[in-house]
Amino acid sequence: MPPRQNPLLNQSPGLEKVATLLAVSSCKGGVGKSTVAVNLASALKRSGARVGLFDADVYGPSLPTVIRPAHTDLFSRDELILPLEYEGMKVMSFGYVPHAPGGSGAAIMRGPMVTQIINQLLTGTEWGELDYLIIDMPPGTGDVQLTLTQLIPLTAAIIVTTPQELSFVDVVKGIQMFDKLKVPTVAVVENMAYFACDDCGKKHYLFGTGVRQRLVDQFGIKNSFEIPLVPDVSRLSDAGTPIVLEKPDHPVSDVFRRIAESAIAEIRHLREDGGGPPGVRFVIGRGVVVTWPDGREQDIDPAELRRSCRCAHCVEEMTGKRLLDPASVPADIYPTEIHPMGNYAVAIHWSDGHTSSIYPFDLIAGLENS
């Protein structure tokens, strides 16, 4: 999936010199998305990159809490807003915009006005030359998020979640939203994944074992990370200092560095290697035909592919036990619909009525030719 082209870049002098726009998103609030965004930006900055951070949440901007720039007065030059500076990063948030005298600062407005404000702040800020502009997206997958993703020429997205079962459903919604808008999801971060006991060192999964492995198995997400529940992270965030900057040798800081490195590598792959997913189609007489980026074609027996489904209807989620009886799959089964699922998998609807099949390309590559 090549980087998106968007005419907004040509209409927005503030974004002209920004090389990469990377969204940090979550499908519900309270999962630590802003903390991840700030520490990711800090990790990229420590790697030597030129970094900006934009808080796109108008209803509940978090940036003024998790970082504390020395100066927060806004000024303009040549009709563009000058961003604030924090530890060498350029930052902007609706939370820094002066409100009406006597106002509480709360944003009470309808979606179209919110989108307009976000667009004005993002495209009307003089970001200058940046390697990465991190967009801390508002939580959810509603009209504001959809419209914002259509307006902003995003390069890629990172999704933040928590271990609960409900979070898995929300992550799928996020992947599907970005996929429909041609924005590849390059990593999933499972925040508050576990608590490590100081005395015994044992990991306690307070909210369950998480959904990270299911995302790897079912969607082929290659870059997935666990961030433990660590008091230092929330304490430092409340104090306005990212842990990556305050404690660069902390194990959690190392996780954020690895997230940054994986995002850089994946975006480089998207640009330099084409990065597009393989083509998948059904051809009568050949079966399911996969055309890999190097031009090689692989023919797969549809029945074999159907039997390889890893969805919750076909494989027991907790034990991995196969629920699907291979003998129940008709030999003449065929796909009725095929469409990409992000950069790493393909979704297939089958003639037997099964609609939950998502196949990572790593799994498909391991199947024998028919």
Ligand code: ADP
The other form holds:
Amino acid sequence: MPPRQNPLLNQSPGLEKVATLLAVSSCKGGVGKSTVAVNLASALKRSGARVGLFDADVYGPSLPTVIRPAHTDLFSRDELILPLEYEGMKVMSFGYVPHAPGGSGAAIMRGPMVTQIINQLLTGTEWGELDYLIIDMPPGTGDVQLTLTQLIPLTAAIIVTTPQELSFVDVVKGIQMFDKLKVPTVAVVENMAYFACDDCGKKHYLFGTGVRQRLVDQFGIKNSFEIPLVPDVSRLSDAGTPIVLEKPDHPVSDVFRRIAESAIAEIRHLREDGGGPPGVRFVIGRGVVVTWPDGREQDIDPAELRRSCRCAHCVEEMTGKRLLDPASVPADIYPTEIHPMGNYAVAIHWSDGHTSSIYPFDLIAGLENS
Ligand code: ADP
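Same protein, different form: I have the form predicted alone, so give me the form predicted in complex with this ligand.
Whole complex next, starting from this chain.
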């Protein structure tokens, strides 16, 4: 899907001159979402872009901890709040607003109030001309986040996760939430992916590996990044300086730079392309017909596509061994439901009752025309 154009943008004077709003989101708290948001903003700034950072986490604003602007008094002009400045970036957080409903107050606020308040602070801030406004979303994929995604004219999203068992499911939930509102997920960051030992130099994957590969295999998301658990990251955060600014030559700073570069490239690509995933439909007599963005059509034999399913029921995750017996797929099988999964894959339910097939478009492109 193309980067989202939102008519609300014109009704938000503070946001009028912001070219790109990029959400940094996570399913759970404590996975490093704010750390990624602030370092990503810093990396974009270092690349020469005009950058803002909005901490939308009304429940637990973390910006006042992870960065220290020289002044934190807020002033307004023409009914808009002037953002604070930090290292050439414009920043705003509930943590800077006196008597803001942060902390325990926010916990008892109902969803609609929370989203209204977040939206008011975002649209009531005079952001000025910005290339990128990074939005540090409140953690979760519930009603608050969904409403915010609806209210805020987001261009695209980045999802942050950790490598624990449930994180893959979390990422899927995140992609689906943004999908509902046509916000493309342009990158996935696996934070605290491993611990790099100072003594032996080895990478210790304490929680296992594989999340990123599954994202590539199942969702076609190629822009996924691993960030190790690095004591310097949290030490510098606690001291109020993002590692990208304090130690630009640190290998972790390099990962943040690559995340920034890939997000820039992906958003540009989506804009230039007119964007949009290929169209997929079932046509009796032709099979599954894929219409690629350049107008080319590919007809695929449904049984062949069903046999190519790489879900956990059809292919053993660890070994890659095929579990589906190709002979068990009926020759007259057909899709009962087809719907896009993010920008890079399509989900298909089949007439044999199989409902967990997700095909990255890269995989489909490699299948033969029937
Ligand atoms: P969230 O925004 O998801 O709640 P934070 O960004 O506040 O999470 O991070 C939670 C804690 O983990 C913070 O103390 C932060 O400094 C630390 N942290 C985040 N990422 C890393 C990392 N890669 N290595 C070490 N500590 C990290």
